[in-house]
Each structure stands twice: as structure tokens, then as C-alpha cells.
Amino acid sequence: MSEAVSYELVGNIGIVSVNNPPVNALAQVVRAGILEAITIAQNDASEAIVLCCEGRTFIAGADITEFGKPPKEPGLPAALSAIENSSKPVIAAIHGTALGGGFEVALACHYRCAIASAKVGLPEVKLGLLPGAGGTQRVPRIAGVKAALDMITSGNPVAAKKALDMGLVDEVLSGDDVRSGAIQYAKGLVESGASLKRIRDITIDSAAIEPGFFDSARKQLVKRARGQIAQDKIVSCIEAAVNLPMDEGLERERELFKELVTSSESAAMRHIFFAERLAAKIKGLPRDTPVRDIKKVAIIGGGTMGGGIAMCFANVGIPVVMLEINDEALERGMHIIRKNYTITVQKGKLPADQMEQRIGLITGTTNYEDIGDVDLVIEAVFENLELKKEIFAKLDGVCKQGAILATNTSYQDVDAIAAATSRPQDVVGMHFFSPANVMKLLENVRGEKTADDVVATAMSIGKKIGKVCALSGVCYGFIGNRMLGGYGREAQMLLMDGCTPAQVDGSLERFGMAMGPLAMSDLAGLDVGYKARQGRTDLPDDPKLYRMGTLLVEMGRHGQKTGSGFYKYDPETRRRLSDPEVESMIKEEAAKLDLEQRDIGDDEILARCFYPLINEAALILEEGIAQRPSDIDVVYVFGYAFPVAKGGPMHYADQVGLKNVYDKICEFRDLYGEQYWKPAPLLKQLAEEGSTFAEWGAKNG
């Protein structure tokens, strides 16, 4: 038998047990072991076979490290064929999660039982793939075409009770002992003379499918795909399940799976999968670094950001004290929190009683003395360095020793804030993204004197509240916002050179960005950038620079909140509309500066906006602000909606070729000046070596 799979007889039931920690992935040893065990069971005294797993979960998916490598026999289809064609009923006993190939194993079984806490799902789409071992053919046969389409294109897991209702499992077991419960269930099937119930034998009635269903599904999915191609191919597979015999459907599924495995989109998404996990590992920080216990949190500031942060902690059962300047502001903050939770309840994503339970964990105060016992305090007031220093001096006086003092600043100097206290080792940046209760990224910022256990705690508590964490060093804007400067600058420079706002944003949205930079500026508020620029002395004295953004603010056009900015907004729907007044104004301002406007294509728009990101990221790596290139990709995918199908700016640069990026930056330097387009030394070095950021990252840990 395989080292990862065992087989034994318990009475008249054969037990195939998988033990491949940590998540029983379908590595070659597991596939071989299952195949051998099922073969042995055909000729022994067993009357039914239970397939179960040791540890905390059922088979949680394929072994992703095998992707892109020569296949090792036996392949998964051979193991599934042995299960499906067994002369004795095979019962999958599910606990934890049965995901991807793991759930496809369960679907090949004749029966499926699960404990109540189990979940099943086919999340391959999140890696730019589709289920490649029968998932797209079997799920529509037992759950229906629409349910299968929703489940497989979303990639979201389904809880056992819902899976039972959908027909995906046959029995929800009482109790948590999945092995004994499954044995009893198997014995019951034997005693009742249950048949070999093969999903492949079910035929879908094509006449029951609404005409145009698949075309409509494709159109809906392309709107949210943002450059991903797997969703369209999933539709094709489910269409094959309706129109083709099972074996032909499996062939079609395998053919499309192979296309996706070799696609640039899936490579990018797999890159992000690994990058997200790598970002949690801190260079030079031992894995056993202790973390501080966070049992109670305080938030300074009850605005949209502060309220969102408070919700993050309440959502995982951690009590929060929210401190505001007066009772009116406090009441306003609590109202925002209740409104946010109410929207979640209305969407059916949270039971009403849980909403009240979470709100009950958030209390308010206007007195600093009331937060003296908290383990973590997060300051979330507006971006004024002197105000933040004043607050941290107060916190230093009231917070207990050992409390972590965190600032949610987007770009201020964390070391200067820490210097306002007598305990800089306890100060850290925890940069949440708005809305904090929704956005996945948490950019933690390690100051010069931040203690190792404080860094470890910030990363650990971030994971606990459901965030994807990346670590940054101290500089203006840290990783994400520092890089964003050139992106926003060039978006506005392109207007002076001949583009309309819709042209700039349209190019970037077709690339896969959730929202173009000018529309995003309108959403954030043009006055926010305007105020930030007023405090900077490092900007070139150039009349073109941010000209339109500045003029629009001075006209009272601050973006969505005033109904107009680069665009005008429908007062009812908030839908953005191109504004002829702004387009005329752009032409007039360009004429005032004697600028010759011209037609600009998508390729130049993408290069002008993205290459400053890449160039600044190279400087960030050289300076040690980011630990590794893949961390920068994590920041941009999870914090700035860079399309996951492109893998983040560093992965995208590697795909374009660093020599091509460098050459184009040099071309722009010659056209527009070195003040904006000075190639980073690291980018120049890698371009000349013919190397990539990924290779540089591997060499530098």
C-alpha cells in the first residue's frame, strides 16, 4: 500500500483511509494508494467501501505543486474510474473541506455522507482553472445546470446542509465522528440492498434548459471576469454535460482544462496564490516568534474607516472600544456601523441576530482613560502628522505596558509618530484599505524600532480578522500609495496630451482594472489628492502636473460626493457620464500651454500608467521597503484591484519583459523628461541581464 493511504476491514465494511498532511492533497502517492485500495477491496469480504481521511479535513484539493510538471501516473481519472466502476458501493465520508479534486473524488463515489460542519466546493476558477476530473460533468447531473454554473464559476464552498438540499451529498451525519458515522451509514446501505448509484448514468434533459441560457450566462460572467478566461470555458463544459454523453463531456472538460493550465491567466493566478502565502513570512523573523494576546481593541476615530476597522474585530468576537471627540461624532460612527451591518443582513450574508451580537461587542467613549486596558489601539483619524503625534502622546500616557499602539496612516512617517511616545518598540503601522470591513489587504508597516513580537502580532491578528497581510518598511506612502503617485500623475498627463477621461479609464478597465484612475479619483474625492499635494515640497514645478485635478477642485467639482469631477454623475444611480464641459476644458487648458494634442492608443495609455508603478516598485525593492517582488503583487491585487489574471504589476512586468519595460521608460524619458521618467537602477540591471523580478526575488530570499 501507499505510505499515504491505508486499507482495513471493519466487519463487512472496507475502510480506505487517506493520511497526507496537512490537507490530504491528491499527490501521486494518494492517487496510487486509493487506486490500489479500491482494487484490493474488490476481492475481499467487504460489502461496501468507505473512503475517509485522517486529520482535520477530507481531501482538500489537488497537489498544486504538481501543476506545470510532467504528469505522474496514476492520474486522477484512473483512480476515479476505479471508484466509479467498483462492484461494491463506495461511500465518501466528508469532514472539514472536500474541495476541487477532493470533491471530484467524492462525486465519483456512489454515495456521499458528511458531518454538519463539512463543506464541499470546486474552487478551481480562483486559480484560473476549471475542475478537470469530472466536476463540470457530474455536478450538473445531480444539482442541476444553473446550480452547477453558479457553484463552479464562483468557486465558493457549500456547507453540508445546503449540499444535502442540492443533492451533492446524500446524508448529513449526526455527531462529529465521521468515520464511525460513515461506517453505520454504509452498513445501512448494505442492509437495504442499495444499488450502485453512479452519477454518470444520469441524463440531463436538454429540453428543460431555457433557450439562450448559456449565451446569457457568458455575457453575465464576462462583466465580472476582469480578464479571466476560465468562466467562459466552464460554461462550455457545462453545456457539454447537457449535450454530450458522459465520456465525450469528460474529454471536452479535459481538453479545456489543459488549455487553462498553460494559459498566462492561470499562471498569474497561481502566482498570486503562492505570493499571498509567502507574504505572511517575515524575513529574519523566526517562525516561533511569540505574539501578544489581543483580547480587546480600541479604535481612535469613528468615521468610515474607524467604524470599518471596528467591524473587522467584532466580526471575529473581539470586543472593541471606539473613541471619538464628542458624543455627536460617536453616535454618527455607531450609526455608520449599524448601517453597514444592516446592508449585509439585507443581502442575506448575515443573520439579524448575529448583527446584534457583533454590534454589542462595540462600545463607545469620549474619554481616553476608558481605553487603558486594551491590548491593541488603532488610530484612524485624518492624515495630519501633528494630530497623530498628539494622539500617540496621549496613548502613551494611558495605555497599559505591552499594549500595541498602531496607526492606520496611509502615508505619514510611522517613525515620527513612534517618537511621540516613550515606547517606540510598541508602535506599528496597520494600514487598512477603505472600506475596511470589505477590503482584503492590510499593509503592516514596521518602524525602525518596532519590536519583532509586535510585527508578528500585527501579521497574526491581521490573518485572524480575515485580511491578507503584507509587510512594508517606512517611507512616504509605504508600498501601495508610494507607487500610485506615477499612475495617477500619468492618467492626468494623458489628458493634456489628447485623451478624454473615458479613454484613459476605458483602456485600464479593458485591461482588467476594476475602475480606471480618474474614476477612482472621483470616487475617493479629488479634494483628498489636492490637499495631500499642498503639503508636498518634492513635486516638480510643472504647469501640466495635476492641472485638471487642481482646476476641478477649485471649481467645486470634488468627484462623486459633489456630483461631478472628471465625470458627472447621475444623482439617482451614481452612474458616471462623460462630461463635454470637462472635455472642452481639457482642450482649452492644453492650448493655453501650447501643447499639441494627438490620438493616443491603448498600448501607450497602459505603458504610461503602469510603467511608473513598476519603476517605483524597483526602487522600493532596492531600498528594502518591500520584502520581495511578490509582496508588491499581493498589495496591488488585494488593495488596489489590479486584475488577478495579470498577477500584479511585478508579474505583469516579467510577462511583458523587463527589457521592453526599461526601453519604453527610456523612450518616455527622452520625450517627457527625467523628472518623471528616470529608470530605477534595479530595473536597468535586470533588463541588461535578461532577468526577471521573480528570479531576483528568488535570489534575495
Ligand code: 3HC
Contents of the next structure:
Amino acid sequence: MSEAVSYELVGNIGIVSVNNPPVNALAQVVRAGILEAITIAQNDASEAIVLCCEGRTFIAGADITEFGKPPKEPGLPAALSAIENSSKPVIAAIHGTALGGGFEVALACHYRCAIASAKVGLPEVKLGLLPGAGGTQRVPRIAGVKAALDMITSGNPVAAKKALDMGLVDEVLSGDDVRSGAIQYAKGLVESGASLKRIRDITIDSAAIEPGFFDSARKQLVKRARGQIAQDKIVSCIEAAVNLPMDEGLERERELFKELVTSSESAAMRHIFFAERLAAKIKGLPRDTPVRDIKKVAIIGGGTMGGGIAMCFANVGIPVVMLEINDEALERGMHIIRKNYTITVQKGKLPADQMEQRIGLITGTTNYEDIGDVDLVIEAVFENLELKKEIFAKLDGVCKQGAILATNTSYQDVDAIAAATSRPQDVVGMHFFSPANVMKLLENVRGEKTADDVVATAMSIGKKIGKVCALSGVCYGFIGNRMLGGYGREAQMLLMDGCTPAQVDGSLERFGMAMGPLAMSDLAGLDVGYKARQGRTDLPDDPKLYRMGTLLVEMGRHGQKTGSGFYKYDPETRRRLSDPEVESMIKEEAAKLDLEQRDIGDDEILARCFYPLINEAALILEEGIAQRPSDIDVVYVFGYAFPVAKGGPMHYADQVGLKNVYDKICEFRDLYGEQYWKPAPLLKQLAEEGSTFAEWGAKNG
Ligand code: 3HC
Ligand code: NAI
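Would you generate the structure of this protein in the form predicted together with 3-hydroxybutanoyl-coenzyme A (3HC), following the form predicted on its own above?
Below is the whole assembly, all chains and molecules, this chain first.
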């Protein structure tokens, strides 16, 4: 037997047990072991076979690290055929998560039982793939075409009870002991003379599918998928399940799976899967670094960010005290929290009683004495260093020893804030993204004196509240916002050179950004950037620089909140509309500055906007602000909606080729000046070596 799979006979039940930590992925040893165990069981005294797993979960899918490498026999289809063709019923015993290839193993079994806490799902789409071992053919046969399409194109797991209702599992076991529960269930099946139920034998009634169903599904998915190609192919597979016999459907699925597994989109998405997990690891800090217990949290400032952050903790059952300047501000903050929860309830995503429970966990105060006992404070007041220092000095006075004092500042110096206390080792940045209860990224900022266990706690509590965490060092804007500087600048420079706002945003949106930079500035408020620029002395004295952003603010066009900015907004639908007034103004301003306006294509727009961002990232890596290139990708995908199918800016740069990026930056430097375009030494070095950020990360990360 393979070392990852064991087989034993318990009474009349054969038990195949998979043990391949951490998640029982279907590595070659597991596939070979299952095949062998099922073969042995055909010739022994067993009357039914239970397939279960050791450790924390049922098989969580194919081994993702094997993709892109030469295939090793036996393949998964061989193991699944052995299961399906077994002369004795095979029962999948599910605990934890049966995902991807793991759930496909279960679907090849004749019966599926699960404990109540288990989940099943086909998340391949999140890796730019489709289920490649029969998932697209078997799920529509047992759950129906519409449910299969929703499940496979969303990739979201389904909890056991719902899976039972959908027909995905046959039995929800009582108790937590999956192995003994499954043995009992198997014995019952034997006693009742249960048949060998094979999903492949079910035929789908194609007449029940509305005409045009698949075409309209495709249209809807294209909108949602933003540059991801898997969705369309999933629809084709499910269409095949309806129209073709099982074996031909499986063949079609295999063919399309193979196309996807070699695609650049899937490579990028697999890169992000591992990058996300790597980002949680702190260089030099052992995995078992003790973390501080966080049982109660205080938030200082209940505005846009504070309210959202409070919700994140209440959502996982951690009580929060929200401190504001006065009762009126407090009431406003609490009102917004209630409004946000109400919207979630209205969308059917949260039961009303749970909303009340969560709101009940958030209390308000205007008195610092009320937060003396909390384990973690997150400050989210106005972006003003002096105010933040004042608040941290107060926190130092009232908070218990060992409490973690965090700031949500976007740009300010975490070390200066820490220095306002007598306990800089307890101070850390926890930079959430707006809306804080929705956005996945949490950029934790390690100050010069932040203690290791404080960093470890910030990362672990971030995971607990459902965030993807990345660690940054201290610098202006940390990883994400610092890189954004050149991106926003060039978006506006392109207007002076001949683009309309819709052209700039359109190029970036076609690339896959959720929103182009100018529309994004309109959303955030043009006055925010305007005010930030007022205080800066480091900007070149250049009339072109941010010219449109500045003029629009001075005209009272602050973006969406005033109904107009780079665009105008339909007052009813809030849809953005090109504004001829802005477009002629751009031309007039360019003429005043004697600038020649020209036609600019997508390639230049992408290069002008993304290459400054990539160049800044190279500086960030050299300075040790980010731990590794892949952390930067995580920041951009989860915090700035960079398309996951492009793998983040570092992965994208590697695909373009660092020499191409470097050469283009040099070309722009010669055209537009070194004050804007100065190649980072690391970028130059890697370009000259013919190397990539990924290779540099593997050596230095
Ligand atoms: N292959 C290889 N490694 C995997 C893996 C997989 N399918 N799933 C998880 N891992 C690794 C992770 O990289 C991580 O490694 P690390 O400790 O070195 O960082 C470790 O297992 C633990 O993973 P998590 O940190 O994610 O553990 P959690 O407990 O938070 O989550 C999980 C467990 C829900 C199973 C989550 O890991 C997960 O969602 N895994 C991926 C599931 C998936 O996408 N399956 C489909 C694969 S594609 C497929 O099956 C194709 C088929 O149709 C042919
Ligand atoms: P906001 O203006 O919406 O809220 C700030 C809140 O702080 C207000 O409700 C105000 O009454 C309160 N406040 C001010 N002084 C206070 C004091 N002394 N004690 C208690 N409460 C006080 O601001 P927003 O947008 O929530 O930003 C807060 C912080 O979060 C800033 O540092 C900002 O840079 C940062 N941030 C903002 C993001 C955004 O997109 N808005 C994103 C990430 C970080």
C-alpha cells in the first residue's frame, strides 16, 4: 500500500483511509493508494467500502503543486473508474471540506455521507480551472443544471445540510465521528441490500432546459468574470452533460480542463493561491510564535473606516467598544453600521436575528475610561499625525498592559505614533481597506519597535476576521498606497497627452481592473488627493502635473459625491457618463501649455499607468518594506482589485518581461523626464540578468 493510504477490514466493512497532511490533496501517492485499496477490497470479505480521511479534512482537491509538471500515473480518472466500477458499494465519508478533485472522488462513490459541519464544493474556478474529474458531468445529474452551474461557476462550498437538500450527499450523520458514523451508515446500506447507485446512470431531461438558457448564462458570466476564461468553458461542459452521453461529456470536460491548466490565467490564479498563504508567514518568526488573546476590541473613531472595522469583529463574535468625540458622532456611526447590516439582510445574506446579535456586540462610548480592559485598540480617526499622537498618548494612559495599540492610518509614520506612547513594542499598523467590512486585504505594518508577538497577533486576528493579511514596513503609504502614486499621476498625465477619461479607464478596465483610476478618484473624492497635495513639498513644479484633478476640484467637481468630477453622474442611477465639458477643457488646458495631443493606444496607457507602480514596487522590495514580491501581488489583488487572472503587478511584470518593462521606463524617462521616470536599481539589475521578480523572491523571500 502507498504510505498515504491505508486499508483495513472492520467486520464486513472495508475502510480506505487517506492520510496526506495537511489537506489530503490528491498527490500521486494518494491516487495510487486509493486505486490499490479499492482493488484489494474487491476480493476480500468486505460487503461495502468506506472511503474516509485522517486529519482535519476530507480530500481538499488535486495537488495544486503538481499542475504544470509532467503527469504521473495513475491519473485521477483511473482511481475514479475503480471506485465507480467497484462490485461493492463505496461510501464517501466526508468531514472538513470535500473540494475539487476531492468532491469528485466522493461523486464517483455510490453513496456520500457527511457530518453536519462538513462542506462540499468545486472551487476550481477560483484557480482559473474547471472540475476535471467528472464534476461538471455528475453534479448536474444529481443537483440539476441550474444548481450545478451556480455551484461550479461561483466555486463556493455548500454546507452539509444544504448539500443534502440539493442531492449532493445522501446522508448527514449525527455526531462528529465521521468514521464510526460512516461505518454504521454502510452497515445499514448492506442490510437493506442497497444498490450500486452510479451517478453516471442518471439521464438529464434536456427538454426541461429553457431554450437560450446557456447563452444567457454565458452573457451574465462574462460580466462577472473580468478576464477569466474558465466560466465560459464551465458552461460548455454543463451543456455537454445535457447533450452528450456520459463518456463523451467526460472527454469534453478533460479536453477543456487541459486547455485551462496550461493557460496564463490559471497560472496567475494558482500563483495568487500560494502567494496568499505565503503572505501570512513572517520571515524570521516561527509559525508557533505565541499570539495575544483578543477577547475585546476598541475602535477609536466611528466614521467610514471605524464602523466597518467594528463590523468585522462583531461578525466573528468579538465584542467591540466604539469611541467617538461626542454622542452625535457616535449615533451617526452606529446608524451607518445598522444601515450596512440592514442592506446585507435585505440581500438575503444574513438572517435578521443575527444582525441584531452582531449589532448587540457593538457598544458606544465617548469616555476613554470605558476601554481600559480591551485587548486590542484600532484607531481610525482623521488622517492627522498630531491628532493620532495625542490619541495614542491617551491610550497609553488608560489601556491595560499588554493591550495592542493599532492605527489604521493610510500614510502616517507608525514609528512616530508609537513614540507618543511608553510602549512602542505594542504599537502596530493595521491598515484596512474601504469598505472595511467588505474588502479582503489587511495590510499590517510593523514599526521599528513592534514586538514579534504583536505582529503575529495582528496577522492571526486578521485571518480570524476573514482578511487576507500582508505585512509592510513603515514608509509613506506602506506597500499599496505608496505604489499608487505614479499610477494616479500618469492617468492624469495621459489626459494632457490626448486621452479622454473614458479612454484611460476603459483600457485599464479591459485589462481587468474593477474600476479605472480616474473613476476611482471620482469615487474616493478628488478633494482628498487635492488636499494631500497641498501639504507636499516634494512634487515637481510642473503645470501639467495633476492639472485636471486640481482644476476640477476648484470648480467644485469633487467626484461622485458632488455629482461630477472626471465624469458626470446620473443623479438617479449614479451611472458614470462621459462629460463633453471635461473633454473640451482637457483640450483647452493642453493648448494653453502648448502640449501636443495625440492618439494613444491601450498598450501605452497600460505601460504608462502600471510601470511606475511596478518600478515603485522594486524600490519597496530593495528597501525591505515588503517581505517578498508575491506579498505585493496579494496587496494589489485583495486591496486594489487588480485582476486575479493577471496574478498581481509583480507576476504581470514577469510575464511582460522585466527587460521590456525596464526598456519602456527608460524610453519614458527620455521623453518625460527623470523626475517621473527613474528606473529602480533592482529592476535594472533583474532586467540585465534576464531574471524575474519570482526568481528574486525565491532567493530572497
Ligand atoms: N494542493 C496542494 N496544497 C494545498 C492544497 C491543494 N489542493 N490545498 C491546500 N494546500 C496547502 C496550502 O498551500 C497550505 O500550505 P502551507 O501550510 O505550506 O501554506 C496548506 O495546504 C494548508 O492550507 P490552508 O492554509 O489554506 O488551510 P485552511 O485550513 O485555511 O484551508 C482548505 C483548507 C479549505 C482546504 C484550503 O486549503 C483550500 O481551499 N484549498 C484548495 C482547495 C481547492 O482549490 N481544491 C481544488 C483543487 S483543483 C482540482 O481539484 C482539480 C480537479 O478538478 C481535477
Ligand atoms: P472619517 O472622517 O469617515 O471618520 C473619522 C472619524 O473619527 C469621525 O467619525 C470623527 O468623528 C472621529 N474622530 C475624530 N477625532 C476623534 C477623536 N479625537 N476621538 C474619537 N473619534 C474621533 O475618516 P475615515 O475615512 O474613516 O478615515 C479614518 C482613518 O482611516 C484615517 O486615518 C484614514 O487615512 C484611514 N483610512 C481611510 C480609508 C478610506 O478609504 N476612507 C482607507 C484606509 C484607511
